[in-house]
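There is one chain below, alone, in structure tokens, taken in the form predicted alone.
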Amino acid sequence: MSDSKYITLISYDGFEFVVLREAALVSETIGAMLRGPFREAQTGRCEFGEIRGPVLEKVVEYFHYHYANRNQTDVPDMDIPVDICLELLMAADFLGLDSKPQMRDIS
């Protein structure tokens, strides 16, 4: 297993974005990912098959944005561009982020 502070996310079209593993466990599908004797657990690389770029960075900025305000309460949205919408909205569904995220352990 890698134990990594920084895991990668890779779209389809090839970007890749070095993510703090902490903030991308929010996730409950990397969370998935990194357990066990799965590749991405060895080498702390998931590839999204079916994000693109943009969108991708977009969970990513969640991600980030999650994770520095997880103990503050009232924290605005985050602004959203209206073209990727829909994909951001699957791709969330794909990642298992709901409305109320909680940080997972994968020990």
The other form holds:
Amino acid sequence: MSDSKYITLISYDGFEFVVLREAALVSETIGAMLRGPFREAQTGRCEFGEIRGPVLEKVVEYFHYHYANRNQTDVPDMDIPVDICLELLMAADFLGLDSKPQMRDIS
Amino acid sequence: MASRNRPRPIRRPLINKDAGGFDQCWATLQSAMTDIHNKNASKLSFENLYRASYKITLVKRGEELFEKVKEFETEWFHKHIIPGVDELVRNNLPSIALIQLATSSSHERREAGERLLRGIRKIWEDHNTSMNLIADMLMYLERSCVETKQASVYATTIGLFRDHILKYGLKDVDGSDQPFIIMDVVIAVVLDLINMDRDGDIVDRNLLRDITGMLEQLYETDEEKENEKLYTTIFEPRFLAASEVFYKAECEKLLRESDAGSWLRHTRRRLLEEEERCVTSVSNSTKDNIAAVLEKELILAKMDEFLAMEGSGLKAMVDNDREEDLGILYQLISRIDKSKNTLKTSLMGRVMELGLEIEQTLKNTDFSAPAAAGAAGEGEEGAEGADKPKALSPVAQQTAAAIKWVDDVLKLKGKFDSMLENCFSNDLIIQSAITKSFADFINMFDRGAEFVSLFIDDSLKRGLKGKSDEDAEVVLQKAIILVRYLSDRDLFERYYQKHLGRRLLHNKSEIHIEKELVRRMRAELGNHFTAKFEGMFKDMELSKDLSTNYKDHIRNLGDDDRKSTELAIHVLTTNFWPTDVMGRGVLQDGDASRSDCIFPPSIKRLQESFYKFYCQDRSGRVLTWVPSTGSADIKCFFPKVPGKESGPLSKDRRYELNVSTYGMIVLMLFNDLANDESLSFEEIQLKTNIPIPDLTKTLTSLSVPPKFRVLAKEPLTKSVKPTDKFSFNAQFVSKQIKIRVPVISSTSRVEGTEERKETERKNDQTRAHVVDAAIVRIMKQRKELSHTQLTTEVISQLSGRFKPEISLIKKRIEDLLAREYLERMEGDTAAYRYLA
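Having seen the form predicted alone, can you show the form predicted in complex with its partner chain?
Let's see the whole complex now, leading with the same chain.
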């Protein structure tokens, strides 16, 4: 089981993003993925079969944005390109990013 | 790029059509679940499984999936788990059957029981892990469940364990028709193991904790209501019931085979053990309940029996100062009863018994042995006359008895004080109970007030000479403790006044200690109680100044007569001093005979001169001379005896005699007499007009003891009779120049029966006046009052001084009715009205 500080997120079209593990744990889905005995937890590589590279990139940007501002209240909005917003919304739902109240406060 | 500025069309999210389809997704999930159960999950991609359940949920077939999962798990239990459980239980079955039969050794039973529990724990843990993973896998479904308010996936799947394993009935065991429910078996084994643990066997407590923990994680229903944990609804009641049975039996065994001391220790140990058990074996939430069971079965149930035990019960603990036992007892009783009634009543009873015992011992002790009494009685010797020289007079014995009584009471008090501090953590309830019992038995003893005053008198007079301040402090504290208990304070005041008066006039004690004691009494009992004592101190101080001033006055007059007599006077205010000191005690004998004792002319002149001086700035005051309490220093000249050539008698001798005022008057008579003349008792009485009892004492002290035989008596017997003749003893010799002739009756002592009746009669008289005053005061304020209310008010007003008898109050009311201070109300004879 890999317990490195970083994990790798992989989009279905092959883009790989190395993310701070702690930042990625904002996603409930990724949390469950990494805590069990599953393959992702063993390898530290999470492949997402239905998320495109640009979308995953924005997700990763959000992870770090959230992580950097985790203890602050007054933070600037993140820039969301309109053309991927629907995909981004679905990815957020898939990743369980809306399930914790604290996230709603910030986003 | 130019295209940046133009909004791009929103892309439709990509949905992977080829992976869709319920059946395909379910097949993926199903095989994954099998792998999870078989612990093969590491090859699975979580994302894949999650996405499968995500898709099913998206197409609104989540509930269908949920049902499928339940079906799968149920089937899994039946196919793979239950046969194992069945076998496990059957193999270890002796343990179940034997809970009822209890034939095999506890060792076997324990082994089998632990094997069974371990098996169950293993199944539980595996199931729990699998269900956690499956719940993670179905997380997306779970989220939608939250929205629809369904029980969660985890709660449901974990509930399956309860429904299919714990509630599984094992059939055909031992030919019994009733199926064994697994949960019953498990709980019975747990309880059996706990009992073994209680009996001292070593059992696997972690195992027990895991099993009870399992019951804590499972609920009656899938809604998981907080108060419906299986632990709370099923295990805990059984656990408590089993504990009750266990401890009931244990307590009865202790009662049969053991004593109160080991009962206390055992109970304390059990309480600690059970508290610990709530951490090691069962849930912490049971702590209060199991403690309640212990308190009921081990403490409360048989407490009275244990406390009454001969040789180890409360009586023995108190008598033998078993402070540790009492301390535990206090802790235990505090647990079950905040007001500690049992302990309180028992202690109060014991204090009373011990207190009465002191009184009883006092009655049975023979104080004629002089050892205990010491010097207290010596002064009485002469007065009592006929007694054997060494044995103590009955009066002195009484004094010794008083001191012994006080000592015993203080010892008892000390014992209970240390008990209070060491065992009862200075509990206020206990403290006031003990104090009350002390007050009760001290006041039941009818001479308490007198004895306390005597004790103080004795301590201050003899005890403190040459002792440090700390010792004095101890005495003061003891005195105050005792005074605090007395309820007949007026009686005590009377005795104390009398004793204090004697001490002050004869200068027998340290004045600063006296003052300190009175100051403390004032703090305890209030101003009105000590007003008289303070008046006495003031008189003493004023008198000292007066004597000095008078001396100066005489010197200034220039009238420096060689033969003048120095005067040290105590001017006493009548109200402050006890009546017998003031010479008013003999009023009944006729007024005239008392004060008009005939003083020698020289003294008479002195008195007149002083009176003149005194009235210079205090005109109108009357001074009454009280010879019975004074003393005089006389210089005596004994000429050499003719015919003696050697020895002390051959020279002139000068002695300074310190005698009582009466003694001085008597001796002065002999100044005018020729050496060979004598005076008879009657003649002396006639010439001096000293009351006969006082004269008898005076003459006895001057003529009977060889050391002080200034007067020769004819015949030479040990007691003075009215027919005796007295003459100047020219042959008197003493080694000392200054001779102090003991002043008779200057020692305070216990009163004889007669005297005591007299004191009580006087006290009752005073009380009658005090009650009168109280009634009038109350009625003046209230105008109308019923009999009962009036009585209550009187008692509460006087509670600081004494407890008036109801009959006394009634009598005083009647008296006041007769004297028309009050009248009965019309139509209601039990109520009164105040008449102005």
